[in-house]
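Listed next as structure tokens is one chain, alone, in the form predicted on its own.
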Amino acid sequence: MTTGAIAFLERYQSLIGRLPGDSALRAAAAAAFRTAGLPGGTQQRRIEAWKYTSLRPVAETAFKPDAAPRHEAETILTGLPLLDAPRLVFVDGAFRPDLSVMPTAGFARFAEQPDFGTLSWPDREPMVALNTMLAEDGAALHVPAGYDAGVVQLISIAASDADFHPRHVIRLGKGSQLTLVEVSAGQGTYLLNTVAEFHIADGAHLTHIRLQDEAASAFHISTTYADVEAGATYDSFTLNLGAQLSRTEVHAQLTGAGAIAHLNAAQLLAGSQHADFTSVVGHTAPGCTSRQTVKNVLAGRSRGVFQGRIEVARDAQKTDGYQMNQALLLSPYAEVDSKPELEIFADDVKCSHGATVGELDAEQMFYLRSRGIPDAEARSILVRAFLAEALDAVADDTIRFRLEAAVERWWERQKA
């Protein structure tokens, strides 16, 4: 086992009794995450679902835990591009109601009111186990039945070089919606390694966006887990530009008839980043549809690892299950990583994946120069002009405006 996994046992076994929640259930947690470690080295061979990235760096990274924050908070959050409704603000993983406005949704506190949720698998995934045994604050949203919660803001900041472990559940009664704007950012060198559920009942309708612009030496691991059931939807996209390394990973199940998923990403990379975005979507109801897109820009010597698998079951039928990942390779020496699969039992349905890989069209880039546009204009169009499908994805133009400018300071700072 690495000093870091032994670093984070030795926390939580220092931490026992004084944590909320289920203590057996976090024994249980400390068990499997002793077993598995970190992903990464000789184990990382042994773990299909990490094949392509390693939390090496992680492992060797000494977080600080007890550590006074670095950075202020209030300064961090003037420069995210918020929107004009409620937030709920962390700061280095716990509440904090100062910079906060609440909801109309019931919220709670998972440090008062700790709610672990049901669909997660400690037992399976090591960086879930981790947040298991170390969760100490998180958001738990009830959205009536039949209630629309309208925008709700998610923020995570990072203040201080230390490990953080978010727990958010997420319940939507029947019929109602809710649009959640996740956005995670903060300085210095720091683990954020965030476990939400969200449980999504008939009808219902969540879209959920996320921001991902950590500081350059962070890490970020995301794991979601969503149940819809009959003639719900779950949209989501996600947009990753910080981090040093990154993981996103949404296990999506469909589980009642006509449920509906849509599971978008973009991921742009610079310098060395990684970034993972793995997913899993399962059909287990009939006439369910699932659509997913992700897009790579990679510059640099980055790196970009897409790993999506449709399950269709047996019973499911009428299934209509879609993904595609295409990458812009921006540099001879970044790399893309590409893995979709489809595991079908079904007989009566229509699923297709694909994946492809490929760099700026000298055409285009020869037109556009004749025309007298610079050449890094002329590639920034491009570019743009790429990630546009996927972009156009989020329905609300406030939001997807915000997704835009995040995208155009990331390739400002590629200029600089």
Given for the second form:
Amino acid sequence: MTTGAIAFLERYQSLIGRLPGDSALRAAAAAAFRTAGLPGGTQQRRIEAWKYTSLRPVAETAFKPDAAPRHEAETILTGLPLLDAPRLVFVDGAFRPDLSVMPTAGFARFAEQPDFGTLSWPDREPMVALNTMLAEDGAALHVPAGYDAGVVQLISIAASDADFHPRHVIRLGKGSQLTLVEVSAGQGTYLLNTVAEFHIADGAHLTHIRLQDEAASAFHISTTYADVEAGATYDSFTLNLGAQLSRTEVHAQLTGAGAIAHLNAAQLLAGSQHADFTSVVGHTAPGCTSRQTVKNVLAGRSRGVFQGRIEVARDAQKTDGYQMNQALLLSPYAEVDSKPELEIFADDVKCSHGATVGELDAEQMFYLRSRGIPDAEARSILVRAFLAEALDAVADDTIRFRLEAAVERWWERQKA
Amino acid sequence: MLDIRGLAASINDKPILKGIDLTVPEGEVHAIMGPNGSGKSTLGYVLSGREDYEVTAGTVTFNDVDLLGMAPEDRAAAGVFLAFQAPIELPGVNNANFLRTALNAIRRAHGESELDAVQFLKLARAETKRLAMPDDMLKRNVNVGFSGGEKKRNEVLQMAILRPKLAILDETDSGLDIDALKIVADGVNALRGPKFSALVITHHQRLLDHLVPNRVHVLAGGRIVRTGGPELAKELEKSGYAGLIAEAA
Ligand SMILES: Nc1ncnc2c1ncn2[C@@H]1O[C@H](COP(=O)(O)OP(=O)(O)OP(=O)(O)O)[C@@H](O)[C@H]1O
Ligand SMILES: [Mg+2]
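May I ask for the structure of the form predicted together with its partner chain now, the form predicted on its own having been displayed?
Everything in the complex follows now, all chains and molecules, and the chain you saw is the first one.
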């Protein structure tokens, strides 16, 4: 069976004419993907943006897009920490109206009304090229100006050993609000390669919470583009717990005066898990604020990667940018790579960044144990304390409790 | 009964305790005094199982079990409690949760049922009230932003809730105002009984006025150089350690 970039390109060839939407765009993406290949895959030139993460294991896996599902999507769905709110459920990349609870308005299916958006760069990002080439379904959500859409859940369930390339476009009209809770989970060895873009118009507020709890052998690649206009807010928090390999890539552009972006994340890794959080925040308008704290908890032989770049354009005076990467190593074999970068062309800015790496504090451990708390429980208390600051960024109590419960389950899994 | 025989311990290959013999019978309170750097805190740490100290000789038994072979949490379950000279801050850890986790761990070790949040809060509020501590100390993160005296009181609160059989108080009186000192002493006196013993490390006679010890030991240079009754503390207050150390050498 063919694997790697070739397999994806062959699939594309076989699907030409049957895929929805702009075929010229897909052809261009295929050409870009043919040139770039899978980062770290066989034919490769080195790509700086993929310095610490190789998709070789993806390239070596034979995905079976036509095989019957091996797992029950309904069972997986029932096990998720769902909120009492509308939900858009995708199973193996395809929208499932029967499992979904429709939001009041503004939803369209990519399969029926293909919308590739305008922010993505298939020619620069190979995995975006791959998605653009093969995307078959996804969600388009439009929140009208001035409307508060409340919470909408976007759920991805994988039940087959295949590859999925969902394509989402979310538009928030002026002064509107939305809390988007994205949960991804599944069973088996699959690739979820999502591309999502968010247009947040003047004064709108998007809260974006992500819980990545994929199967242990899964691959999870997610590329997000956000365009944040004047006085608008993109407030995001990502919790990465699952997948053998994950990459969360975010491109946030602050394009209107006074725009705000929060790109917070926590990654808990064990065994031989690898998780990469890569972000680029572009300040192109004056008086914008960006805040980012990414925390890694690394056990076993896991590896956490953080690459964060803040770019401040010449006109983006009074920019306020902050970026912090903290890692807690629970094992001598765990590894963290951290690359924070500032690129500043304006002169009146306040930007800072930093990175820390540490182990559990021996005195704190002894203090807890001297009070009768067993070693494993003491470790879990200190790890949760380390994460508390990150999770505190999630303002909604109900959602934060779900995330805390997910961390709790992760911890239980480590003990088992 | 706590029985320490020939206990020697070092840190980073530097010998600190050089042969300690000390017996604290059940129901007794013993004071340990001695110059700075003589090894008093080290003794407390070694008894409660801190791993960076290496025990190079000697034995410690507590109610007939070998303490030195036990993990710190097992010693706590067996009833050992150390009130730290410098209590540790735990940012991100809620004080009430911390105390409940500790109490429930010990209860579990004894085969007792765990307390739920409501049951625990009732108990904890009663104790904070008795120790004249503001309730909000339970809501705050463990020792974070606590004043020196508040940290010491928080140690006493932990002791009151965990109800140890052997309390080692390492300068719990230092940094306390006069009223707090009395409260701490009352906290220990409240636990006093035939099954409770305490090692009280202090530099001041004042605590011992409220907490009359059965014996007073002087630790100097890693050894007990003198043992006496409560009057020894008063004598040291006047004469200092110099004469004693010269005499022992
Ligand atoms: N990590 C360490 N490395 C080297 N020496 C140490 C270390 N920790 C403690 N010591 C030394 O051990 C000795 C005993 O310290 P300890 O804290 O037990 O004294 P103490 O009697 O409690 O003094 P104090 O009255 O000032 O509290 C001191 O000389 C101290 O410097
Ligand atoms: Mg000391």
